[in-house]
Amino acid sequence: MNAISFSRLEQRLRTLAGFGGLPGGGVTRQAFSARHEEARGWLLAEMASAGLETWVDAAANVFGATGIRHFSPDRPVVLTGSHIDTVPEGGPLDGALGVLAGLECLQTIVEAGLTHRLPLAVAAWTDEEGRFGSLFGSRAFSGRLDTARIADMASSDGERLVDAMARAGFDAFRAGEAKVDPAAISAYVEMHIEQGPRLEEAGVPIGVVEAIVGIRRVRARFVGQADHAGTTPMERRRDGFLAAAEYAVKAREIVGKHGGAHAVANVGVVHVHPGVANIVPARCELVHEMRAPDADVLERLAKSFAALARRVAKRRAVEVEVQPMSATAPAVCAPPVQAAITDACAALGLPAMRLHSAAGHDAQNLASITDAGMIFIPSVGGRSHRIDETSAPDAIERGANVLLHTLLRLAA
């Protein structure tokens, strides 16, 4: 049975693991930072070598490509792919096992003369992790970006979107034009690590999954008044930051209260204002992220962290506005991938089990258009966005050629 050859995908893992390596291990590579572009460049000449038609769409998307030049309703492809940024201080599977895995069954397919009757595609989607808004080049290419908001998008750190675009050589402005007919992508397949326990707690090898999370991510900014940290009672204060906190740990006890098994929320940016010891904090900011795979679930608790961060601030006496940032909907998987992916792992003798994805990808925008599926692989103790991510090169392995076989069914 045709397989993809290992030492070659892991010697592209290994190289471009080192665009943004970290000294102590992980990496940093994120969107439109020039580590990025110098790893674009390398994935635009390893499509290249691989025999494939490269190019780069509006949203900055890489693409390379058997049988077409460009994306057409007259020859529906079928598309692979996943994200080669990272998260600060991440590891060097996440989202760059699926451009790579992708990349190698193309090369496969190609180098054997495999028979398939669609044209097959790999891609490289912008800013999976959401520096300037989550999921954002295939959510140009699925026609979902609101371009309107593209002028006030922006990193954590301030920067805007326009300025990294522009850097990079792409002009912001013209990312809507990334759309994509959906009559031309006949389907989509990610594979990805499962950034989680289950796979490997249970020894499964392979993860269907059936539906991926929603995700929604709000600015929520507590305004009270600069005091002398000294000389101010503790009664009198109107404290930013306090309200803040306060608004954190009491949207942690909803979410355990009323979001469900799978529900999950998290405040992972902090800015306090103006952030020394001897003033009483004017202002915080809080960035507020909310998952789950039911959209009526997505819903109620946004609604009731909305309602919770106006009764804080009228308990702390400050003031409150949240501000949406993304939102991007939750999405089931199309029953003809999965079941494409589970004939592959009967073919290959692997076992399998059906499961939900409890982070966002790029399929999700995928499934608004297209029939779109994911396969996962176990991470080793489930770690992801950390350093020590890592998945066995035998998972490895498997994953890829599952992958291969799943394209093959779905373009025959």
Given for the second form:
Protein chains: 2
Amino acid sequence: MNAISFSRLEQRLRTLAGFGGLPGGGVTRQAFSARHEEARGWLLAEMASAGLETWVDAAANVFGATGIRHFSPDRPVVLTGSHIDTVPEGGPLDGALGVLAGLECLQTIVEAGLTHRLPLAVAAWTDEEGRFGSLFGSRAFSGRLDTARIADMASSDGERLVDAMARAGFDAFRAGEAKVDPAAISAYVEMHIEQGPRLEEAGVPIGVVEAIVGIRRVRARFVGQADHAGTTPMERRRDGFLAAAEYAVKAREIVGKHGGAHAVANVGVVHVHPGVANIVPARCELVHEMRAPDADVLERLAKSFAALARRVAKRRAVEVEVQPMSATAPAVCAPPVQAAITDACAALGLPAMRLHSAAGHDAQNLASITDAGMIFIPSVGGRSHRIDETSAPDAIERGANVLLHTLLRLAA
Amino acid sequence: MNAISFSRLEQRLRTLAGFGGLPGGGVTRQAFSARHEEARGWLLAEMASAGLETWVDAAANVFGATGIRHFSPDRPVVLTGSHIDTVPEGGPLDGALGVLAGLECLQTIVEAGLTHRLPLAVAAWTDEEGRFGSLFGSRAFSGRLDTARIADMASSDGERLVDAMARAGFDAFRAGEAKVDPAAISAYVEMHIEQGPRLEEAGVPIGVVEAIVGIRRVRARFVGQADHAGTTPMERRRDGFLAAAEYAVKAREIVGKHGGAHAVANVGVVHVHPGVANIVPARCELVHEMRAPDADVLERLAKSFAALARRVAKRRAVEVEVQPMSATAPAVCAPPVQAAITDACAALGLPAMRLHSAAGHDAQNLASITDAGMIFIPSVGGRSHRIDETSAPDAIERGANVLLHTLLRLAA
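Other form of same protein, the form predicted together with a further copy of the same chain, not the form predicted on its own:
Below, the chain from earlier opens the complete complex, with every other chain and molecule after it.
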């Protein structure tokens, strides 16, 4: 059986992890940060040195291809890829593995002269982690970007997407031009670490993804009144933070009671203003993220949370505004791609199990324009979005070889 | 009756409010910030132009005096003053009024050649608001500074006191040298806005302060585990923010049930880490401030909160560390100073009422080394530590004249 070069893949994973690598381990390489832009330059050079054609589109997505120089319905392509941005203090594999394994597969195919009827390409999608808007690049590529919102898109620390992209040499207002003609894409398959404990606990090396959760993010802004924290009687205070705190605690209870087996939610961003010990908080902004593989469950959760916010705000005499930030619908993976992965596993003698992805992925956008699917490999301890995120070397090698043979099947 | 010049006082209040003045009103002039240091320079020049001797001590306290050039037991002084630092987005009167009214009284006395047996001085105390440690300057002056802690003192945004003072030209490690010989101070009286609603609601122009609340601040640090906010099952999460949120909500209930009529508490500083929508918060740090005029109540509250933190942390499978940041004991105002204020009010035909201060003040440190007291004037709507903090012009003028005649009585 043909096989990828694990030492080359491992070397590239190590090099990429150096862009934004942290002294204590892990990586901070957020979309359009200086480290991210350096990594983009390195990736383009690696793709070119591997014998691929390279280009960058209007949404800052990076491509390397063999058999085409751009996307065209005349030459439908089998596409793989993932992303090279990370969350702050993230790990070295989330996203990076899918891009570099894709590059490794294409280089193996080119160098060994393996037969493939359709051209092949590997993508690094922009801002998968949603510093400005989750799955930004693949959303633009699949024509799902709401370009009217671009002017308002900003990171949770307040930086505008328009400014960040301008610094990197892109005009954000033109990101919609990255939209591809769906006829130019024959299929999409993405390799990724599971980021959860199920494969490891089942002792199975490969996961065949059946569906990807939908994710909604809202910004809840509780607005009370700044007052002196000594002289204002307790019962007259209109404390924006206390309202937000009660909301977070009760929202957690709602997920437990009404979210079903697969829904989850998180309050990860909290800003208290003015943020001083002796002033009653005037306001608190939080970002509430909710996920479910079932669209109805997701809708029900979002409505419960909004009603909760209004109840808590009323009781604590503050105002509240709940603003949608982003929303993705749950996505189903295409049976032909699932079959190609399953067949590749069988050919390699690797057990596989079907599961859903509890994380959002660029594949869900690609699923709206082509047959899309995902290959998961086990995450040690299920850990991800952490500096100690890792997968075993042999798990990575097995996954990359499954990707190689899946691509060859899809391109045959 | 001799009287201060209200137009001169008002002009100075307006000028000082310009240092760190905000476009929408209010003032941000935190201790040792650039705006604060500019204001210090301006204040020293105003004091000198008013005919006062001026100096700055090792804790960066600013003094203007008539009859002495430094503090000495040979010439005990009647001291007034307050502070020129503000909270972020604070008002133009908190602290500034006491300093500038004191300066106005001394200038009136000097220019009119009014009789006073004892010398007089006005102080601007450093960092009353506690950017680094509440009442820092008056604490050092009265010998209550724990100099062993100087190296660790830092603002809630992480700046070290040592660095901030070095930038302003001071050696923080020498701040203890500001300690005065108590025999050098005959009495201390401070004029301040009430910062609460009681005088306004009672329709009384002058408050004679009987006691000042003690204030404790603790930093509670809830440490859980960063995890992927999609793939980590809800029941396995160790969410530092959710623990902190539950703590804040329940601590509010404890104050209501067990704090008595006068205790208050506030969670004004909240930092969530890493602060990203799709990562379960690894930790949350908050600053919890509690106040009471009764030492036993304060101690009981602090113990209840610490026990609560441990209970919540245990239930949510996180660690918690509760660290004292600062503590002041409740202080009693000296009867002779209260009598001088009451007599001055009677002479001016102004009704007065006795009350306690729900805010901490430099006077509580001075109370440990001399006879100390405070004059309150009404705050419109009881508002303070807000950009719309204000007092009526005639309330300010009446208060400054009460201060003038109180100083003349204490120095007679």
